[in-house]
Structures are given as C-alpha cells and as structure tokens.
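Next up is one chain by itself, shown in structure tokens, the form predicted on its own.
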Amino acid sequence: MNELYELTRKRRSVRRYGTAHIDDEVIHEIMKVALTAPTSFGHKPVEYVVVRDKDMIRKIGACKQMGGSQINGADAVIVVMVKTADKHQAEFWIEDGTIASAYILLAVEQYGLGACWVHIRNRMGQRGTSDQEIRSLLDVPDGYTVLNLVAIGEKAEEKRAYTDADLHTGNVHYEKY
C-alpha cells in the first residue's frame, strides 16, 4: 500500500472548523514536519509564526482584503515567512515556503485535522500589503517576506477523497511529450 498517496488523496483543502482544542504537542509534531522540508542550497529560510491567539487570528485574517476571513474558525494559524534579506538565499523564496507549507498540509492531515492554505503574496491588506500588516502584527523584523498562511483546525465539514477516477493521468508524460 502506498501511504503517501492515501494520505494524499485524503487531503482537501477545509474552511470550515469545529470548538476542538488541538494539543499543543500535535502542533509541534506538525512544525517538526515543516523544519524537515528541503530548501535551495540547504540555507533553511523558511521560518514560522505559529498563532492559537483567536483575536490575533482575527486580526492576521483582516489582513487580506479578500479570503482572509476563511482563517477565521482556525485553532491555529501558521504564518510561513522567508528570509529574503540576502538575495543569494533569497532567489528560491517562493519555493522554498512552498515546500514547507506542502509538508505542513500533508502532516496536518496525518493527524485528521483540517488545513486551508491562504496566499499572502502579491496581496493587498487593508491599508499597504498584506506582508506588511501581518509582519507589523508579529513584530517581524525587516528582511522577511510572508508567503501564506496556513489555517488549522477540527475539520466541520467534510469532503470526499480523491479517486484514481479523479486522477488526470493524461498529464503525465514518459521520455517525450
């Protein structure tokens, strides 16, 4: 049996949480999981605000003029932030939390909770970027980049797995196109 793929296919995108409280050691197996993930050249860029405040959530959430509120509900939010100070460890940014929030997502599932990814990048707040209120509201210092967020909580709603049914295999390709 392929595990990764199970837990792949499980994994849906929720917006909707329940009251339940999650252990504060299920968040750190969580962030352990996301320390693990490659980044170019090893320079480990990637860095975390990990929020439980409910008020702060609301606020980050504010953040965004549009699509921050489905963070709104979370137990915890996940702040995913690059170091882009030093454009030598800076040129792989995007992809480096990328990667990071990816394992986040999957090792959010592994434990039956529920995660939404809300993109930060490019997007405008309330009064300048969005990178830049929520980096205000953390006490971020200067050199970072916020790339998303990443909302975790009981699951309230569910959805269906995928299905081999679901998979388009036509978009893979052997040798040549």
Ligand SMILES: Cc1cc2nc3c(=O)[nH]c(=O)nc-3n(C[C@H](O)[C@H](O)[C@H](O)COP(=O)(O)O)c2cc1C
Contents of the next structure:
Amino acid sequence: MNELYELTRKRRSVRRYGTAHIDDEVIHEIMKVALTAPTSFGHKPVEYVVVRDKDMIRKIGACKQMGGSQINGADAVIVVMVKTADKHQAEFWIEDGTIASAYILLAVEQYGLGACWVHIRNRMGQRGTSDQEIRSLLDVPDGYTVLNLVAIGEKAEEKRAYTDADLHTGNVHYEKY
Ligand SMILES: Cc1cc2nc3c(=O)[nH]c(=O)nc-3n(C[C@H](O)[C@H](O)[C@H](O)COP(=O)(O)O)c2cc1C
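For comparison with the form predicted on its own, produce the structure of the form predicted in complex with the ligand.
Let's see the whole complex now, leading with the same chain.
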C-alpha cells in the first residue's frame, strides 16, 4: 500500500474547527516534521511562530484584510516566515517556506486534525502589508518575511478524500510532453 498517498489523498483544506484542545506535544511533533523539510542549499531559513493564544490568533487574522478572520476558530496558528535579509537565501524563500508548509499540512492530517494554508505574501492588512503587521505583532526581528499561516484545529467539516478518479493524471507526461 502507498501509505503516503493514503495520507495525501485524505488531506483537504479544513476551514471550520471544533473546540477540542490540541496537546502541545502534538504541535511539537508536527513541528518536528516541518523541520525535516528540504531547503535550498540546506540553509534552513524557515522559522515559525506557533500561536495558541486566542486573542493573538484574532489579531493575526485582522492583519489580513480579506479572509483573515477564517483563522479565528483555530486552536493553533503556525506563522511561517523565512529569512530574506541575505540575498542568497532570499532567492529561494518562497520555495523553502512552501515545502515546509506542505509538510505541516500533511503532518496535521496524520493526527486526524484539520488545517488550511492562509496566504500572507502580497496581502494587505489594515494599514500596511499583512507581512509587516504580523511581524510587528509578534516582535519578529528585521530580515524575515511572512509567507503564510497554517491554521490548525479539530475538523468541524467533513471533506471527501480524493480518489484516483479525482487525479489530473493528464498533467503527468512521460519522456516527452
Ligand atoms: C499557495 C496557496 C495559497 C492558499 N491560500 C489560501 C487562503 O488564503 N485561504 C484559504 O482558505 N485557502 C487557501 N489555500 C488553500 C486552497 O484554496 C486549497 O488547497 C484548494 O482549494 C484545494 O483544496 P484542498 O486543499 O482541499 O485540496 C491556499 C493554497 C495554496 C497552495
């Protein structure tokens, strides 16, 4: 059995969350998975702020004008940021942050929890960019850029797992296009 496919087909974006509390230990295990993600040149430029405080989660949501409030019901929000000060690291910052976030989404599914990527790059907040406002809220030092959030919580909506029939198999070309 392709165990990884079993996991990836069940992972869906979950945007409604129940009230169950996720143990810190589970979040810790999920973050361990994120830290195994490959990064360009192995520089490991991706950093995270794990936010559990509900008031802070609401404030972070308010940093995204359109759709930020969708994180309000989450039990944890992972703020994914990448070191972009250094020109060399900056070249691959989106790729580095994205692959780590994908690892988080899969790890969350492994624990039977729900998660959703909430986009931050190039999004606007109340006064400035969402990135600037979130970094200011969380005291992030200069030199980092927030790529996205991953909202995590108990699943409060059922989403059908993907099946072979859903796959865009035509997107895969062999030997030549
Ligand atoms: C780069 C990227 C940005 C996304 N931004 C958001 C977002 O801001 N808000 C949201 O609810 N979902 C967001 N999503 C989730 C997608 O909407 C979702 O993955 C897509 O609709 C497919 O559904 P699935 O995740 O259930 O397979 C984003 C996903 C990606 C990969």
